[in-house]
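Here's a solo chain for you in structure tokens, the form predicted alone.
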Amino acid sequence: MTKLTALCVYCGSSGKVRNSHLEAARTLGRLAAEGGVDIVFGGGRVGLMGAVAEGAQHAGGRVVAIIPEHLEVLEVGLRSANEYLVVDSMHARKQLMAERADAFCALPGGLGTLDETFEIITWRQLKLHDKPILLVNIDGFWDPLLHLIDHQIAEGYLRGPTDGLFQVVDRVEDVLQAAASAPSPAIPDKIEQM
């Protein structure tokens, strides 16, 4: 079993996205929150970010903002976080996050969360880590890219399955009771020598 003490959560900064989304990042902060568990993500106030940050804050759970330079503004950085660390490139705030965290997660969002995403699942498949890796399937949004997967399985670009690089839930109430559920890690962790 895992022990969860930080949850890292990619998702859109894009607030023209559906209700059911922007409602599943808030109740996912919520949870956290009220299971002891920090919220490590990239560090803005709006879109999904920004609802799983304050989700998390209103029920008095820890948020670590990570954000770089060059976003701060553009984001708009959550400063209200319990920790707000502005870092000098878009790989170091992915390294920060995933070094602060024991699992991760991805909800709904663009290419910066489908590149988060792809990298931490790549770090899983190269043995740099074996930490949970979750995908949030709310609405059937990851159905695309489980596809996708399926072809470059069929095609054989993917040594498949890809059972145990990630697991899929469609609920945000099953993140971490899945996180904590995943095996304890056994790989020493290398993320902090990327």
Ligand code: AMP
The other form holds:
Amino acid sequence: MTKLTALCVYCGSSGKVRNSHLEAARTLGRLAAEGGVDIVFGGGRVGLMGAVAEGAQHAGGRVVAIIPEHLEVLEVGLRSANEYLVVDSMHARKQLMAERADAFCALPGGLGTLDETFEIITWRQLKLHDKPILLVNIDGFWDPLLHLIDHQIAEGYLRGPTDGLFQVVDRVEDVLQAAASAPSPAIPDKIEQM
Ligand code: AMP
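Structure of the form predicted in complex with this ligand (previous: the form predicted alone):
After this comes the whole thing, all chains and molecules, with the earlier chain placed first.
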């Protein structure tokens, strides 16, 4: 069992998306708050990022916003976060998000979400950490990506089937349970040594 005190959420910064995705993000924030789990996120008030934080704060939960200085305006930094941490680069943001969380999940998002999600998956592949990672496949959003990964396995680029690097759940309601019931990380947290 993984001791879950903080969940890192990677997700889209766009607000011009399906209402069901925004609603799912809010629900995840609320469920984390109700479970006493902090939300660690990219710190913006826009898109699904803002919706997760809003759901958590509305339900009395703690949110940890980690935002690079140059994005504070563009992504409308959530200064009301319980911790509002301004960093000096995208790399510093990803590093700190990784250090502050016990588990990671990816909601629907764009290129930034892909970058963040694949970095944390590849760090696990490289045995830099062993924290649970969940792809939240809301409305089958990640299906094309899962097909690509199957293709990579078929072509011999992955030893497959993804060797337990990440888990897929269909609903935000399954995230906390799946993260908490994952085996305790076998590797001590070494991310800060990157
Ligand atoms: P997106 O999924 O493109 O809407 O972006 C989601 C979040 O990822 C936003 O907060 C972006 O600032 C962030 N992001 C975009 N590119 C990168 C990157 N190369 N490294 C880390 N975060 C990124």
